[in-house]
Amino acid sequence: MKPAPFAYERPRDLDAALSMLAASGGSAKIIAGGQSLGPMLNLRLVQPELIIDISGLAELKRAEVSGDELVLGALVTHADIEDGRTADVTRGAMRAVAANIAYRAVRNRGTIGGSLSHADPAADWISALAALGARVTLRSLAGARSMAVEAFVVGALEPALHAGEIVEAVHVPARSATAHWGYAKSCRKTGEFAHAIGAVLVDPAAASARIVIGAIDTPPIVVTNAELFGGRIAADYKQRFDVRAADALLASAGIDDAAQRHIHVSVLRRAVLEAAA
């Protein structure tokens, strides 16, 4: 398949690609890595009236840490993070999902923002970054708003994006020397979207947690308090996991499958036993 006719254009700079965003009412589509975007045009899924590519944008390819957060740009890649090119506040836990999204040549050119502004359920970076605490910074030419990853994605496919407005950063916050990480997924085959994920910050000295259910048809399922440890966040969490409460949760977001809600159940426990390994 070959994409439908479309027009091109390269800018200059940040302030030229949200202004042809805005000339363009709602016509075009912004690329980057185009991992996600060029199948969905040669398949003709979508089929804007222009293309904006914002590849070349130096205001979008930053990474710094500032204050206790690093910020990253929209146009850092899932192989510069991999790699180490950019500071990882995260101890590890950012690398270590890089390294295991997809393919290296999908890796070489595909984008944080982009994933995030693909808002597909399946991606890794919805589900880690919603662990992880991160916010997101969107940009228009009305100005900048902030919000966090899990607000972002409405639902399968759909960011909270206003007419007009790309992604410009997202901001990880640092871990904490005292926090667990556990991250999983299950996939049909190596390179695969996932079709379950489990994420999970705990941080027993704090008695506090951010634990994620992801790849589901939903927005993840983000839970902040301790319902999923017996109601009390220490040591022995490990032990205090709840298979039952995980199970309700994904029963009250709509998961009628009782086997699709023991993978994601299966998957999360397999993401709590890591952080506590």
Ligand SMILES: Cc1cc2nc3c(=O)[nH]c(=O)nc-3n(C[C@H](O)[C@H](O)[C@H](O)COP(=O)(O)OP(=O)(O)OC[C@H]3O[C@@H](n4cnc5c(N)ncnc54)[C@H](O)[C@@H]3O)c2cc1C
Second form
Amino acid sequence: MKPAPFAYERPRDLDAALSMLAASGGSAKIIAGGQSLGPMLNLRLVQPELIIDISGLAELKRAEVSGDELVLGALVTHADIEDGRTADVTRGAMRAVAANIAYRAVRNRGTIGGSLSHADPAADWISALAALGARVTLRSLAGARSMAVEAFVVGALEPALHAGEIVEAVHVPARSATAHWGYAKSCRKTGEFAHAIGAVLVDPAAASARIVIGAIDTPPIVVTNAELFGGRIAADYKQRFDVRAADALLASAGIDDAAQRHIHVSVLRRAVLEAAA
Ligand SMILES: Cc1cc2nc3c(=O)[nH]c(=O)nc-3n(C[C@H](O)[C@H](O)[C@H](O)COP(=O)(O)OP(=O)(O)OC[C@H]3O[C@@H](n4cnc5c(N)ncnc54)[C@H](O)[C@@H]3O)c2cc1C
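Let's see the other form, the form predicted in complex with this ligand, since the form predicted on its own is already up.
Below, the chain from earlier opens the complete complex, with every other chain and molecule after it.
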């Protein structure tokens, strides 16, 4: 199938893009890498009157360390991160996640902002960035606002974007020297979307953790207390990981199928073991 007809604009800068988006009154779609929007256009799942191609906007390609965080423009590609063309404040965590997204051809064009905006619960950046404590900046003609990545995903394919807003940047806090990282996913085939993701940032020295269960039909589950570790986060967190508490959490999130819960808990356990290794 081919897309329904649409008009196409390639704005010269971010202000021009925002003006076009505002003027469209909701009938336009942004295209960045086109890796998710392309198939959706071809299948006619979306039929915008106008496509606004932001892929040439230099303002959205910047990547810089500012204070104790990395600020990545929305157009930074998965391959930019995989290849180390962006600074790394996560001690390799983001690079490893990027390298395992889809296939190289997808990673060359797919962008971090596009991945978040598409809001597929199975997307790697949603879970990984939520665990890393990242925030997104959204911009419209009215100004900018910022929110945690996990709050940006309202539901499956449902980002918290208002009309006229785009994702401008992702802010990733530096991973502390004592924080451990683990990331695991279960896919039917290498390069396919995951049907379970576990992302784990545990800092035993600070007795803190950010644990994410992703690739569920809702926004990711983010746990920032010690409930999955018997009430205490310490050096022995690997032994303290409580599979029954994780299972109960998934059940209370509405995952009724015990086999599905088992897969999610097993993948999360793998992430915890990786962090502790
Ligand atoms: C075969 C295949 C396998 C894949 N496997 C994986 C995988 O294993 N893991 C994974 O995480 N991803 C996977 N993906 C998705 C891929 O990572 C895409 O890069 C990503 O989903 C979309 O990024 P994009 O830049 O191509 O966005 P586009 O396709 O251009 O846009 C996607 C959506 O986001 C909107 N959008 C884009 N940029 C912005 C912005 N800055 N502000 C507001 N809205 C915006 C668009 O309007 C559209 O609705 C796969 C894709 C393919 C084709």
